[in-house]
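Only one chain is included here, represented as structure tokens and corresponding to the form predicted on its own.
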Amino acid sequence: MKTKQTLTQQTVSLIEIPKPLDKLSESEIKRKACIGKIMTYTLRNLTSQFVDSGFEWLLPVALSQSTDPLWPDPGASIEKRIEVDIYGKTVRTTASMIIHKLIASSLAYPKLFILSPNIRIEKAERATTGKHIYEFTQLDFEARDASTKDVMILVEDAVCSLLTSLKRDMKDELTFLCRCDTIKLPKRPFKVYDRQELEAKYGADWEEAISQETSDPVWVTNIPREFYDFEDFKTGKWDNYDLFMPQYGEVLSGAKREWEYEKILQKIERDNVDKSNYALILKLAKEGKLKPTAGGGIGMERLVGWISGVEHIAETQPFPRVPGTVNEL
């Protein structure tokens, strides 16, 4: 295992930081444009699939009093949070629209999705992981009365349908990116692993290990996270799930959600989360207006990065958002 970790660290250190558009060579611009076509096709395909499945397409929110606390998720590595004052109120840039999704799905839109920009100022040392950027877009979705199994089937169908269509319609682009023959259509259902089992086998670096060892997309469940993911207090198990792609790691994070007032309040207090930032969700839960939902968020840059075979997911962005780097555009 030590040898594998050392090799992984050496590989990560050699990843080149993506350059801004004005610094690209002619051949690099051609590659960038090709990846852009894959992104366009992926966005069109996935949004069409969700609309055809009865999901309402909502518009994103950029500033809000309430956004994802990103705590106590051990995977979060945020250097700072951006807050500004408008109209006498403190608002934050959207870290994710999870709170908005829970309320919107409970009150008005039983099945919804959003192409949601997320701003998470990652620590600069994550620049060379190839997997982190400080601005990214999620295809965020939520469905009332859905189960974990429902979400897994939905996502597996969407991913397999997307790959089938890509290999048919985007053969030239995938060939140019050397991915036409290397990217395979995965078998369904995807394998499911429990996080505790992976920790016992691989230790604290289980995420990197499962990403490197798998050759197909896999689910990982039971991951301790924020207060809104469903936790069974009797067993200590979490009813949540992440989708990991070979070599690229987690591309989707989701869960069945908490909706009961006492549990939400207890978890917020346990995790030392500021209750004032989540007053509305607590109020709705107390009034019985919050409903059971389940959903997730697909990181578009990571998904398209995996499809395109990039070394750094910022290659999928027209204007790279690499941790520790600020370009003019």
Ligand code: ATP
The other form holds:
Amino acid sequence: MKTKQTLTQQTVSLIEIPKPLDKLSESEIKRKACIGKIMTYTLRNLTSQFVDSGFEWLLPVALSQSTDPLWPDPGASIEKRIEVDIYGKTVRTTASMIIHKLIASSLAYPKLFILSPNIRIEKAERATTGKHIYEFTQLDFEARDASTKDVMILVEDAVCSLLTSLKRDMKDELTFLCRCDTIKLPKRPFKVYDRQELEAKYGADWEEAISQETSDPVWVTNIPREFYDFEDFKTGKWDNYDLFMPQYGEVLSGAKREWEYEKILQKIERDNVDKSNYALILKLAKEGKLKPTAGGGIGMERLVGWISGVEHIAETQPFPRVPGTVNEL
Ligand code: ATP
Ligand code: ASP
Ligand code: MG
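Alternative state: the form predicted in complex with ligand ATP, after the form predicted on its own:
In what comes next, the whole complex appears, and the chain from above leads the way.
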């Protein structure tokens, strides 16, 4: 994370901050429309693939008592957490629907996905990473009794099938964006690295280094983070994963999940997370109603940003959400 910021600071002046629609020139509008077509195609393609694989499509929520703590995550950079009182209770805007996913998959919808708007008020200095916006959408999915391997196969199928279809159906758009020849169909299965092995090789800059070095998408596993990702207390290893795209970076995070009460409680307390915001998931775990699941979330603006070869992912947004900048729309 530090690396990305350091490298980005060196290239600050090279990254143009995406403008709102009313400030775009004619040629910029043409480019915007082209990226919009890639977004539409990608949304239709991926949602169809999930529906065809038996996943239920849930609609998102915006306000809940329980949302992603986004802590502890060495990459997190949240400037402000939005809380508001309604009907005498404090609710938070959705940072991610991780808690909703775990409960919904356990109780009623074994395989589910959501196009989930996430609000994360990233620090203004992240305006120039090109990878951060303060409102974005995850294609967030979860499957009961799934393993890490199952999720990897599912995601590799989805990505390879999407790229094959895009190259067939969106030639004009990809050519306009100069991506027709640079996007290659990845070799399967994607390589899997352990974070510790990358840290030993590249140091703290491993995310940037592996993204630059690889010519195919790669998985990285065993990344310490929030309480809901599965951690083997005996080995100290985390059963979780990130997907990195070549010459780009992270587009997906996911994990096999914790479901046992004692472990969840211990981790929440260890991490100094406010237990009272996670009462329901703790109660369900205690009653044995929380099931083992696995899943992940694909950042749609990041994925389409990579496909389209944008400098800044806010280029994929009709109404840019660049950290530090609030436009009228
Ligand atoms: P990063 O380390 O790159 O800041 P993260 O690891 O903190 O991101 P996650 O909590 O893993 O982010 O979020 C899941 C996915 O949502 C990410 O893999 C990414 O695709 C997307 N995402 C996260 N934060 C942002 C953001 N600020 N803007 C756009 N997409 C994001
Ligand atoms: N979507 C992520 C997951 O499934 C959680 C997050 O948003 O960080 O693990
Ligand atoms: Mg992540």
